[in-house]
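Below sits a lone chain in structure tokens, taken as the form predicted alone.
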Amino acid sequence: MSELARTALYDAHVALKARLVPFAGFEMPIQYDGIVAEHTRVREAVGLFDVSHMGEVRLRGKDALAAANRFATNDLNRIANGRAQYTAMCAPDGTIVDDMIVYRLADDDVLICVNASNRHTDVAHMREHLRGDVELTDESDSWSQIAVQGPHATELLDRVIGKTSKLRPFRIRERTFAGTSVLFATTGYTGERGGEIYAPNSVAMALWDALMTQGADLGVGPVGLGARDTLRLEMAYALYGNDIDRTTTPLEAGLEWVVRLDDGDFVGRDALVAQAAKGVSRKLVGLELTERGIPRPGYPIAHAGAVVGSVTSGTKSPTTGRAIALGYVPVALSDTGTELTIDCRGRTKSARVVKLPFLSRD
């Protein structure tokens, strides 16, 4: 068994008595003082996440934008420099290799944040399809990433790295911390205000300490992967390996809004054009139990006694108290209000299809 990697913030997690677990090859904090408490911290105050396990891939050169557009189903030409874009990356058969955030830093400089578990697969996929005058570098081991999320996040960020509160979502800017250049992006995985700081490993601990110290009066605290999962599920944000993977396409997963079928030549486009013309046979939907129980990944979804799918993500929402889930069902059963059942460890529980997201943050 290979040794687990540790982020630059590992000592901070130990000092905070975090429960550490293996995740994507890293020893990561799953929780500190409880998933519900940490979840509530983000919804009501401000939470800090160590997401340094995520991967960072850099494209530099004259054809950086064109190269990124060949990997991505979305279109970087639709946004300006200094902005970010959510996208899928597909195999030739249209299935999802990964979902990722692409940052357009300049015409010749693109930063791509990929899922930790897919980092090496993603880099290999990108290199296989790389074209033009562009250099691809895996910079993952050089970066730390701290997510700062919650109603008081922007106030805290202004105190520590300055000039962030007026930035609109999906922007990225260079800032300075302790004399060192960092990147700040107004992106996240919780549905709350704030953003994510990409910092060199050398200043990561000092940055974490500054955020914790200067945010004490704002209710700041650490948040582990457990609450990160419940927060993203309330917003119906897909999790790779659960809700999307190499058996699903963006059109099935409700991600058609990040797929440019009308133009471009990205990997997998032909397969998705064909699927769009034929129509998908299944869709990822939101489900809510109408009786007591908690749906978990893998639980069978049924209609009229016949299994029609399975839960991909599920939990009891800490914010609403309702039992919620995502899962693929036939298109004919995907309309809001459709009555289904979920087999929760041998007990049949009534459920219905509901509108997504489960929680509105308008």
Given for the second form:
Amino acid sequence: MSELARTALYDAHVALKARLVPFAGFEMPIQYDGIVAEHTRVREAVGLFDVSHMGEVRLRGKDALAAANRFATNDLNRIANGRAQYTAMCAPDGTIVDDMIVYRLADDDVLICVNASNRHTDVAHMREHLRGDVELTDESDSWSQIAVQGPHATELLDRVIGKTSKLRPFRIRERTFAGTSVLFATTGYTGERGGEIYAPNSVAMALWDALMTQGADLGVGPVGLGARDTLRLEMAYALYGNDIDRTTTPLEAGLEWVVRLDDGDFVGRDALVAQAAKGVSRKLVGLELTERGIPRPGYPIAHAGAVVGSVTSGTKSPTTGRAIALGYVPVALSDTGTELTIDCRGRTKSARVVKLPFLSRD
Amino acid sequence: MAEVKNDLSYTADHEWAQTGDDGVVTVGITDFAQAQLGDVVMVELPEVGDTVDKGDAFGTVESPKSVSDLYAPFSGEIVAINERLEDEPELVNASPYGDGWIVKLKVTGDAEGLLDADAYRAHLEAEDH
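For comparison with the form predicted alone, please write out the form predicted in complex with the partner chain.
Whole complex next, starting from this chain.
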């Protein structure tokens, strides 16, 4: 087994008695105080996540935007500088190589945040399809990333990195912390207010400590990957490797809103145009058990006794207590209210298709 | 350190068993097991009257991220289930050897073969290294 990498915040996790697990080549905190407590912290106060394992890819040059648009299904021309955009990146066959947040820093400067486990695949794919006057750099090892999420997040961020409360979602700005330039983005993976700070490794620990100290009266605390997963699932945000992968397309995954078939060519467009014309055969839907049980990835979904799909993500929602899942089902069975069953380790449980997200936020 | 009670018997799968005067065995999961699982958010229980063979999966203990089978330490009949766990699964975390007990089993076969407290402590140390 190869050596696991550690983030710049590793010592903080150890001091907080985190349970550390191997994740995408890193030794990452899965939980500190318990998934439910950490989940609740983010829904009711403010939580800090070390997401330094995420990959950061930089595109610089005159053709940076055009280059990004060539591999992104979304269209960076639709947003202004200083804004963020969620997108899928597809293979020529229309299946998903990764999903990512693209930050348009300037006309000639694009920062892309990709999934840690896909970093090397993504960089190779991007390089393969890179055209024009643009330089691609994998900056993943240089950046630490701390997500600050929750109803009290903006107040905490105001204290630590200056005015952020006026900033609307999906914006990115430069801020200064301890005399060092950091990037602050109003993005996240929880459905709560707040954002993500991209900081050089050299100031990451000081930034974490400042957020912990100055947020004490706001109920701040650390949040591990376990609660990150339950938080994102309540919002029905797709998780690469679970809900989307190289066997699924954005049109099947409910990501048609980030696919701009009319805004120029991109890798995978032809396949997606063809699929759109023909219509998808299956869709990712939200499911809720109507009896006791917890659906898990891989559990078969059935209709009238016949298996029609499988669960891709599932848990007991810490916020609502309901048993929730995402899974692919045939389009004919994808309407809200459709009654299905989920085979939970040999026990057949009633379920029904529900609207997404599972948790409605204002 | 995980608590190991001297007066209980243990399985290598981190369950405990306590034989009462009436020959009925109370079964739960150990302090080590509940700590490893993290927050218990659901316990799937068998029904009273179910019969189980030694080693059978008779239920599950689930955290937000994982599901673990419960294995019958002996063959027997389920004579009681801890119904409080339906609404308060967190009792397994708070009191694994007390209010968080899981089932009571009337043993029909051989009631041997479990670890005593010292053997279970040694088992935990071995797993830790």
